[in-house]
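Listed next as structure tokens is one chain, alone, in the form predicted alone.
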Amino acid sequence: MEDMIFYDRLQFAFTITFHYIFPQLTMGLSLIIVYFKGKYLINKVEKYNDIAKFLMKIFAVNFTMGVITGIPMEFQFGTNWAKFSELTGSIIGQTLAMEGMFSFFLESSFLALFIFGEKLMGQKLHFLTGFLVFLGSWGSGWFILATNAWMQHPVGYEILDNGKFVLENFSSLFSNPWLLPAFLHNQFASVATSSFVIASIGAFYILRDKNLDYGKLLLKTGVVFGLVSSILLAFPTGDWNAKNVAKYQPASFAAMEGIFETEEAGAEIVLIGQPNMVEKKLDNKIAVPNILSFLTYQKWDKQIPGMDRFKKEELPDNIPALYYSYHIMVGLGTIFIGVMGLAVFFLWRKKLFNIKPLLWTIMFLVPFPYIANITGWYVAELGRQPYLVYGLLKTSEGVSPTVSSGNTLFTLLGFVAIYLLLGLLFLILVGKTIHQGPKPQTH
């Protein structure tokens, strides 16, 4: 039993990490993608319409790859975890079922119609049509997120007598307290890979001499963009997240801030330490006092529990794998702002596109808001552990027990060498695609 919920637990992580690195890219750029269609609604300047569309084309592929690789997680649940679908089905299929009707729709046709439908449609619809796709991206993360968050925090919801969840009160779905946080912190963080990836393609530009006009306005958007994004990601987005563990998952967040033993005078932020499961403790630990306290509940003493406070089965079944995808999220947040911060101040001097170090840092850098994203995404799932539906649902009640660890990691294989195919033929498209760049439009 042991080895099947493992192998379960593995091909979703593995499917959703892999899946991840599209829409996080998708939702950000979609944004940005309107705020340059409109500056050209407005300044009549053609290279803004340039980008646009130029966006527009790695968006597509983006998304594409999106729904390639998110359908296998649609079939996991009636496969790999066909008891927590039967048992809480009528709950989530309700959100994930308007995700599909309203925004994936939505996004899908108007894409379309942006690529293909400009000089049928004039400017201004272009731009609706682009307004469109930004609307349904983003509605695409509300209704998931509406999902992960009732299994975060389950709220209006009924227990019958076979077991099974039923919904009380269809708005709490959207009211939870859980959801507009998470949200609004995905959300930014998806902004956040896109102002990054789109600096480092005009960092690229004016490190080759090549589309230069392009290459200096992508960079200085994308800065710009990334130093707000990544300051929203820490304060407020992120600070609400982390009153939000403490507050509804204490334990959680007692493991991933890596508080083995409650301080009796208000709890100290760990910076650096490695957990020693055998002695409970943090080895080469480098601590401030009493500022967890302070940053959580605004008070100096205040106490936050430990994980001595609660029973074995209470806590996360991997301690270490949370607390260490939280620190790697916390710290490379950090980095994003003090490297956007350092880029926005020689843009404000005029120098930016003159430093060649921090060019290429910029360019360099682009594959770490994908890493912050996906390891933010492990702080949330392995902080829940060990409950598929927190405080009500295990985990082990809700796999599927009649498909074998065998099958499952027969399956993982297909995966893994598949997604490996498909990583290769993305990287060669948008490879491809900005290579060659934003082309002027002819008339």
Given for the second form:
Amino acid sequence: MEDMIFYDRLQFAFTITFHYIFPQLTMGLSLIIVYFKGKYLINKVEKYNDIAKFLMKIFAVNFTMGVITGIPMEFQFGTNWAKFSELTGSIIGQTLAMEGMFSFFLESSFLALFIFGEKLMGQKLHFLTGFLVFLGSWGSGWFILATNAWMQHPVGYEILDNGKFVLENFSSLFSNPWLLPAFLHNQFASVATSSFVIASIGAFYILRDKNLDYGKLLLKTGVVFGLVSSILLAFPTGDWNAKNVAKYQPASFAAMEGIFETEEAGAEIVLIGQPNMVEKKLDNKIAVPNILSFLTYQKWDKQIPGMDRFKKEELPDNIPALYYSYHIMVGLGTIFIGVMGLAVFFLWRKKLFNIKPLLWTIMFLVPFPYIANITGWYVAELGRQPYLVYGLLKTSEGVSPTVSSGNTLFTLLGFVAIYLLLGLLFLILVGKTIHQGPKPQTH
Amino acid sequence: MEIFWFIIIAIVLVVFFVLDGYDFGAGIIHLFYAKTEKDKEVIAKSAGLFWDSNEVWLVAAGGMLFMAFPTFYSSVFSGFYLPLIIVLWLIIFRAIGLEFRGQFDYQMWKDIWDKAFGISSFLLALFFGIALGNIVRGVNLGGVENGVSIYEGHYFFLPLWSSSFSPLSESPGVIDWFTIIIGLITLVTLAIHGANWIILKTNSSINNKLKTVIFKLNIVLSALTIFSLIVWQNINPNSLDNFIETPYLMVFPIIYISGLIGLFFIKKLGKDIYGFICSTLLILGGISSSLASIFPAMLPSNNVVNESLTIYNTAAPEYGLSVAINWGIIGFILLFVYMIIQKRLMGGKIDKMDYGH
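Moving from the form predicted alone to the form predicted in complex with the partner chain:
Next comes the full complex, this chain leading.
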């Protein structure tokens, strides 16, 4: 039983991590494409349209990857987590079915038109199809976050004698206090990823002294969008989410902040340190006193319960992974604000395009928003452990009762092999697109 | 309310097989009949422009099944674990075949992805048919051995095959000789459907030849259909009861038969769309007849210990189902609008449209 859960969790973690590389770019990039396309409609400067079309190619490859790695996600609820699906399907099935109905149909109906139909439709309709694709992809994020929010903080349900969760109040799925902060945080994170990607491409063109006009435009737009989204990620959305965790999942809050022992008065904020699970303390700790209490409750001496206040069964089962994920996310987020702030400052002073070290930094920064996004999701998912539905349904109670670990390992290996190939193809194609660069319109 | 959602999901499934069916079929035809690069490209394009929006119907069917019949969803998805995951892998290969063939302009690259597209379309058609065969044949619910269930009564697990390959054994596997027959029927049906799609949407040089192919495949299909009915009677003597009790259900087999007859006249049909309509009738009639014959069961039990999974014992409670109707109606109206727009902008032959360059 024990390793049955292990492989099921590993397969879900692996497939969702790989999947999320793609939608986090497409959601943000669709916004940026709509922005360029809109700018072109207003001032008719061709280069905005060229950029929009260039980004569309990158978008298309990412979108395909997102679709084909996304279908397995929906299937896996049933294949690997059958008991969970059986018990909660009448609730989370609602939001997942709505995602198909309202987002995927919208997105897929207009994507082909958006990619292939510019000549067919004229500029205004082309902008509109782009906008509808953007709406579809953000809607998809909304429904997935609504599903996840219910698992983090279940609302509007009733539990029957046979253990099944039954929907009692449909609208509460969307007024869930967990949903809006998580959704906004997730969407700004996705805008940050795509801003960093276009800034990085821009920096690359400038450093190579190629496609200079386009490069400058990409870099300029990237750093401005990047700074705004990075700031919004920390405040207010990151702050809201942290407060939600402190309120609804206090045990996870203690674990992610690395508070082993409850302090008498205000709690310190840990900047660096390694969790030592044997001695139940942080090694090599650097911390600032009372800050955590202030950030969370705006009171310097408010007590925050540490892990010593919770039973072992209530605490997340992998505390170091949760702690590191959280600190990596927050640390990177802080660095993002610093780098992008600097870049915007030099942009304002009209020096940005000449400061080589900064351009190199921006170019190589590109993997890090992906890492921050994924560790952010790890915080949410590891923090919810040992539950699938927080406080109500344990992860161990959700697996498929008839699927053996041998079969799960077989399919996990298959997914690893196929995704390796997919990842390789993806890099080749995106690399090729970036290498070719934006092309001026030929009439 | 259960019946309502059952019908909705059945319709969504039929639409999925009609739509994605033609691009599976285009893949099968591509594999065997496309010889020149020009034909290969245009046939791949006739699938490549549409597969993504077609496959959303599968995702929608999955989502609705999850919401309306969660017990069925979890039982079937975990019970058919291996074939479903293999289907996922094939879907991935097919999609990358279609999306990546145009990305580099040299023949070897294109050949690789053409084969990926063709072979995975072929296998998917076969596998979806085998899945349908499993549904009508039923499974060993509860994993009964010697009269005792080893799982909860609504769970099961099927190996890919059992040593006897027989549908009559106590616990048959996914692949046995009966499900293979249904798989072949599906394969031939979708090949016909794909050929009709190619004729309808492209000016490929093999359009005329494909009409002969359709005619020949239709003879094979007729023979397979008769054979499968005889076999099915042997496996499940009650398979016609629903049609005898409720004669108006006969409309579904009649739809199937009229499609079959229509296709014999493929060379004389006035417009290309008529052939496509005939193969659509085949798919509609085939799926609806199969579902009608086992109704109200959705997955029959092959043992006497555990009862079949029906639309009643696997459905979600009333409240959720009725709320979902409200948003479902809005969703379907929107969807209808999208389809009209798409049809207006992408109707007609697609030879001249941009694709991946």
